[in-house]
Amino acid sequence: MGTDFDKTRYEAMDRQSIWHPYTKHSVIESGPLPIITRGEGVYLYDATGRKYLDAISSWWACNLGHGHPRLVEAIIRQTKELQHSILGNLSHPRAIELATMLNDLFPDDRRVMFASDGACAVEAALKIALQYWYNLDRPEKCRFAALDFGYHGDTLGAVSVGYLKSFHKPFESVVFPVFQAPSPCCGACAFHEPGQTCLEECFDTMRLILREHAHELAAVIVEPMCQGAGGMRMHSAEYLRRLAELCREKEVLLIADEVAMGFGRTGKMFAFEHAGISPDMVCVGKSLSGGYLPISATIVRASLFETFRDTPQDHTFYHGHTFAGNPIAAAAAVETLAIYQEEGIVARAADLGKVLAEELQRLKDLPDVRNIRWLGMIGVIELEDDAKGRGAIRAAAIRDRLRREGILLRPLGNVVYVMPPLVTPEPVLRELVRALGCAVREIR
């Protein structure tokens, strides 16, 4: 920052003007928050010049790190050409290019509905599912199934299918009912001791829901392979494969919420690829633009799209957002996907994921740890907890210590996790896990 930046003044303005998302009043009242003024590579810098490793990719979005010159240039170039134009009855080059690039990532023909954030992409998917069956004269198929501990955003439809009591209890009276199956979590399996053969008993409830309620189910929605905000709960590819097969058999749509897990985070371009499936709809966002600008998309099978014709009856999808497919955000996304392809980002993430797994395995004997698990560039240490929330208190203390050491984390209750940029240098990644292990060992 320039020498004329008045840090104290901005701290006071912050307290008097901003409602910080997912931030407790006690945190704000305990002292000024760091004011981040720039980013470079895998680091963020605050107003004092202090450097922080962005170990959660700024809410799981900045997979390519900060200040990537190609992304910055793409944004600047587009701002000089076209800043905004709606996609209702119009189009523009960047939206066309981006939709084509996204379609090319799938083996079948798709159509792309753009939005601004992940929750809006999920809302679109839910509405598409409902209207699809309506278009086919099967309006009775109007219910949804999901996993507990799922999270799909904070708009009301997304909250309904991704209800987390700790986040959403005040809104319970207005969300719609959903068939909910127990969340599978291989790292803390409720059915087997470590080392025993997995028989997928965790799938039994979902199987029962589909068999008994397929006649009224529009879709099942899941976060493939890893449930993010619900505690980084990781399940097997086999669970996902069985779910896709049963949905197809029972004529129920499958929606894959890849907003957090897509674009290389799990070591594949999309997490559902681990199971070798192709969901009916895929929701993406966050790192679609490298995390630089708000843009999301619902990627839909063309066969679903074709039912939305306006003749002989009007089945038009009357849905959209003002900034859906904004040219500047789309330009950032086009350049992001080009970087992924040209620089082999997904393969690089898979290799770094092996390094992360290797380092985490060294921490298996940490005290008062319930479970350590990993998937691609996600590493999780789940702390032992009790009725008094001892694990969550300890996790917060670990977060605070690491922030003083220049590492930014955001635990989920008693779950401490890292999701660093996919371009994190290997030595930095190893040092991150080492620092995390030291903090967990020393803070009891």
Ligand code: PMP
The other form holds:
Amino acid sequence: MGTDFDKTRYEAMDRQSIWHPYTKHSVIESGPLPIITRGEGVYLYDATGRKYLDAISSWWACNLGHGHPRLVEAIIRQTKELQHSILGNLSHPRAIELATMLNDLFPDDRRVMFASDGACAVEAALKIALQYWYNLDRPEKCRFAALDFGYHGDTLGAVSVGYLKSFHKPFESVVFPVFQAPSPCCGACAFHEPGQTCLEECFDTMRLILREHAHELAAVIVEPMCQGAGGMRMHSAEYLRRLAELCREKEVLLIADEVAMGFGRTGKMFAFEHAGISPDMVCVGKSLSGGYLPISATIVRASLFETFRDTPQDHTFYHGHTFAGNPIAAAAAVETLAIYQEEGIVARAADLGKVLAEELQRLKDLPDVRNIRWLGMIGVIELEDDAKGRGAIRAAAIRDRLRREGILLRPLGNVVYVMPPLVTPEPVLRELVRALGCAVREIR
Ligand code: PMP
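Starting from the form predicted on its own, produce the coordinates for the form predicted in complex with this ligand.
Below is the whole assembly, all chains and molecules, this chain first.
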């Protein structure tokens, strides 16, 4: 790799054979296509040797950066021992260790259902919620509530609870209807201008849904503290506290989708910890393995698991994926959690989050910016927008400029954000925000 000839040939082969996810044809057809060949620390390198700061941790997964020697070693070690064996009627050491480590992160007793992708962890949670009520002879509790601007993955169940008209209109005929409450994003919600307190109005519809429909609701699903793909929309811990309390009072399960925010991103191990709540199910993925291999999990309260016995009636959960808990992916996850513990990654993320906040606060006077917000290691600059989508066009230009400067990010419409690895050196983080500020100031 590395010669121009290679790059040209590989670009042509790519255009001939790959269907890129979430990518417009026109971008692939017309734009430059960096072909990433190597990763080291917080940097990615393309086939021409160019270095890029991975400012979105490769879709929010690589919290420990790239090429971590311990993770590489753990994967190689496991590959030589056992590559794959199923968890149906069998078990293996890495899955047992990983489930134990995950269980230990919770104050109460949990059971762990493994899968590979975040969406699959969400699908399992939705199905567990449905069957839980069925097991208890309350099959009428079969509907879900979720938040506007929520995103939970791209399978049909996940799309149903994370319905975004701009993405999902073609699937309208098959997704199931869900009660949708307004997104409670402080500073960018439907009720108030930035800086005002609006919790009552934000929570009102959710309260109404729970009061009027608890009898038919299986669960509420939310992304705690920050709705990621819907635009990095952050809400207060108090919103979550109220939601958890009402769910408990009304006998509705609460599912926390921590696929994006879990494992330190918000400055806590799990984002729901900001609210001191204990969701009935927690979905994790992405950085569970440090982003090295696909593995996800649905972490379920043991009291729910108990209703899935096969006597006197068969309530077995007939659900599973071929690669659920794959030993190599599980080995990467075990090592990831060990690194988190030994190196105090979550505390480090919280400290770095303060640096990120400090740098973003310096950018208060940026032109045509609607809102700047942050939480832990997430920094957001939401650009002014109009009916013609000028904000998104400007955001794409900012992305292109930063890419030329060696920074990889990927705005969500008019929302430009950074979510760098939790091990980003402090000077690199400061420089990232400064470069972002310059780009926003100069590109109008
Ligand atoms: N839930 C949330 C909150 C996510 O952000 C994502 C992915 N961005 C998913 C679920 C789906 O995860 P995956 O892409 O691994 O299926």
